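Quick heads-up: it's one chain on its own, the form predicted on its own, in structure tokens.
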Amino acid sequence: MCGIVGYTGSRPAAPLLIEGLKRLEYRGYDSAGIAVEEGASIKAVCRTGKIAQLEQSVTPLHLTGACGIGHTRWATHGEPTEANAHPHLACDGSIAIVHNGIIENHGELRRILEERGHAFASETDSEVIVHLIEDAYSMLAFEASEEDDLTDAAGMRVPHTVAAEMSAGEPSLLAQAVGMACGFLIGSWALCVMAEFEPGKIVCARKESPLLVGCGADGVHVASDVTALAGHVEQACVLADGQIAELDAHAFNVFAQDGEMLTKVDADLMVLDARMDAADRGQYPDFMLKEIHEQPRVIRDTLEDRFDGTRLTIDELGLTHEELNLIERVYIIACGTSYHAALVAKNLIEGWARIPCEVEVASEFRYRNPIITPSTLVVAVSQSGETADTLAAIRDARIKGAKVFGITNVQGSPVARESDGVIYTRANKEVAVASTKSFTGQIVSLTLLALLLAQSKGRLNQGQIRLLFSELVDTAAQAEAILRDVQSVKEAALACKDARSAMFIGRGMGAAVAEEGALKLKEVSYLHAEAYPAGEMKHGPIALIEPGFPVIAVATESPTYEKVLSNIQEAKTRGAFVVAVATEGDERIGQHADRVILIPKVRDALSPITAIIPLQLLAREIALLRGCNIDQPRNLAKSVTVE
């Protein structure tokens, strides 16, 4: 969950790799690092903490090298110190690498490297990466030398240096090298490699973890994130699992890898969405606000061009009618965030098309045996579309004969690429770690395929999507005066502040949001908070309160709501502090709950998209109160690319 980035043309590559990693903070901010091209050496800077401190480092060194690559680290193995931070550098400083993911036998070959002599100055997995590189690049420049009986002036052996191989389409000794290192390795990984011996040039090599090159006006670029190229580059190829590519100045070839034999293959390109460009926070203070202000759009944008007024089409889901009607299972598969905007799609799945749905939590789908057969949909929901467990989940089920959908927010990703279709939430770049738009478009998104398959199913007529489409249309409005007056939640968050803990209430659908808003508050706030259906407060949780403690209940008009106030009352009667989400007219509500926050009336199967922006609010109200960092919240970063 790293972030990379790489340059090499005709720009000083520093200031390049420091927008690039600020693009790409929000996926680890630890520590970073650059290594850039001075000379005919390798200068490398590291600092810990955020990209500014390391800019502060950069810029009065007055770096000129065309060619370099950077890191933004979210730490795995090894605590937060320059020690640790990428780029890691081979014994004698010649070789640079930048890593993202895990390499599972590093122990095993640390021990291997150390005996051959490699003294290491990290306690990270991704060090013995550029050891072996420098092993396998030794090995096979003596083995050029040999052959080509290369001399200096003075008649002694040199390293073999690059000579026409781009042009030829053949691979440098240094992208064999990389060959040679990965097949060593064991785990998931995206590298970038500069070396001394090779000026002008950067080695990838990918496998799990995600990696994009492109080509722009003054220079060839890579990073992990489309955001980070955004810009830069109109085009870019997103590199397959086994791919290396390498990049000089004005070009970049991609070879595909068999053993220890590359092999040139054509780039697949894709057209970048410019949309994802570089984020500004505007007049708000910190993205997360922002973002949740942005829901309104998010919501109008999925559903643009979805319904052409008598059916709907979502055609990048790759089925017809007919093929989505031989659906007879639904699993989602998703984590965090996604998780809970899964755990609404059950409920409108089931409840439209009438086909059972499960929703599982993505790391433990992989390790069970589910039934799954042909007729079995799986979906995978990741905002980023390059969680590690969603993606080892899907292949295991298309794998067992599934078809695969993704909902995701970044084009090309590995999700969107792995699955037989996908919906993009159209959420565009979202920064701070803590999703919120995000979220709502993925409700949307899966409202829109439970709506589908009941079409398809022929359980809901024409007049019936028509009516719920209008509906679900009509959210936005309702999201915009949700956030045109906050009052309520800024005084219920003040109440709130000094809790030790939390609990958050609902049923039914108001179940699900209940999750999503504890999450949001552990997340930004740290503030202790779990979700409970409503009606398990008597089965233990009940315990847990006592006088002054913040009880958050999803209290929407729905079946339900009765049950709910019940509940409530249950929990005042122990003296808990209640704070109600409840529906615009609810005169009753305010005799049982301390704080009210009330938003507009909608159908209760959409009210998920409503009700959770005045608990997005409430947790970042809390965390600024609390002063905590509302967008990079410790320990968490935004992209989970790593098991």
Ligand code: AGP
Second form
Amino acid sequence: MCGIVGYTGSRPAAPLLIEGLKRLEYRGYDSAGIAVEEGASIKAVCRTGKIAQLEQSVTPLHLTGACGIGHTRWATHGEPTEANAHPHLACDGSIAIVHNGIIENHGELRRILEERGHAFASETDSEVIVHLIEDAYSMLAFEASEEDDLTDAAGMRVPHTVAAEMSAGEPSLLAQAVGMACGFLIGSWALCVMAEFEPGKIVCARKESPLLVGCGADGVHVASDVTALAGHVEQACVLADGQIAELDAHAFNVFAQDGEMLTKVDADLMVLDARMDAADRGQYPDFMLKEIHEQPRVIRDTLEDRFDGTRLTIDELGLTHEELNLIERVYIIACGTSYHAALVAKNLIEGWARIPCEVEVASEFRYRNPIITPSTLVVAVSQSGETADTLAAIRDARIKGAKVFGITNVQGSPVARESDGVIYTRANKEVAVASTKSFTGQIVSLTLLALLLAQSKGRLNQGQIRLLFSELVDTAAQAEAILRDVQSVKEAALACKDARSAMFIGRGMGAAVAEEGALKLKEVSYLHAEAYPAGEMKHGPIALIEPGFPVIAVATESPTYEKVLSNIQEAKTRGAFVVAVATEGDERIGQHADRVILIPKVRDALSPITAIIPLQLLAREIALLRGCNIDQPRNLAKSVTVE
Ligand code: AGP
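Having seen the form predicted on its own, the form predicted together with the ligand:
Time for the whole complex; same chain goes first.
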């Protein structure tokens, strides 16, 4: 959450920072700001709302400085006001910082800093950082001037920064001050810092929140993720926890904290994945619709090169056939939509491989002391690969001795780097905050994993795997067919748009699809929605039903179809307005549901891949009719990097 960018080079920084922030806007859009070196001072501009608002304020200023930092905020501490927007400035305005993360001990630090005379301008946790740096810098500068006693020809003391710049490869005083300040912080941070007295420099620091630095043709760039670097640099260094980087217009150095010293270390460069470039909406009115339509391609790409007609392979897993065979229990940890993909996978892993599989929300898993043995495989599912709860759960699982396998969409993301093996979902960049195509990529990847485990355990034979794999491939064409005819979805949306609440029901695979359908509706249309396994409705939620109350039922062909039909009737009897997602050729459903959305016949095990599509479209359609912002729903951010 929150996106940060920085640039120092030969071009005006402000337009580059605004462009970078636009690309990172999905990380938070409560407020935004930039700070740019203008002459000998720092000029900061902050605005509430989206980057477009900030751009309107910045453009007329014609800022020309070639060094600057920027921030787009998802508010945690302090309301989304201008005062709480980043950058935050030191008391005298000579230092500016942008921060992504949470400073847990900010209350205590603030009290101490205020006692020392610092004046705070915001309610944020982040502001303590700039005041700490201010103090640390003053102290270091004083010590250095005492030691060096540098004087110029006229006998005047020379600022220490000049001396620091003379010794290439050494950290500047600002970098040392940032290192010292970080030593007082508890929490997580990705930081960019600039100071009037270190012109043309940006110092960055990282702990737990992501930060990448790369050199381009006309300067050096830093950003929270690859998206903002794409097109500017070809390779980037993903800063590791505890590292500090110092950038000037031509190069950057990376330092590790070594006691009180900063020691230069080699920058570990990664080639950027061109597919993660800033995405283009093309002919679509919003990214959500574009990404829904990309799902057939995601299915095909995710399956490419996985099955040679005889054996299924996932080389990235990093586990041998023997190691796979030893797995006796699987935990899948994830959040939000990724969690719903995991619910689908539980049915497949238990059904096909006959391995007990537990699915847990990452934020609960880590505080629960789960039973992990050497034969446990922990699978972490995360589109962004940087969800703080999922990462914390991965670290916890590894400490407990588990092998951790990541399923993510982002190359080089923390989930990818901290797992023993990884499958990339090949969904390419997902921009809309509401996940759609990444859900599909996750289900397809998890289906492959379930098949692989079943293959290793000898639970499915070659012929069965071949058949299932070919049916999996067929879902791409079936998804295309669903996307060609959306009239029934539009009619259902019109009928539901004025509701205040809706219930989603399904059984087995359909229950997981119902969960995801309800989440989509909540996220994009702000309509309250609850999902229940259809059989649970009579144990309480049915009390909610009154005439006209929308019940969205996943009633595709499955072993529990008859039961779902009965549950639909129970709802209908009480006046519910029933929308059913059902299988083509189903002649009975029309007698019970008010609106029917038919989808092609798919084996129950694979049905979530296709059944979710009408529900994604339904949520978007209702949101459109209610005038909501489709790609950037209120209060949300795409990457949830706080716990
Ligand atoms: C889904 O539409 C949401 N944006 C959200 O629930 C998301 O799935 C969740 O925050 C997990 O994100 P991740 O997959 O990047 O870890």
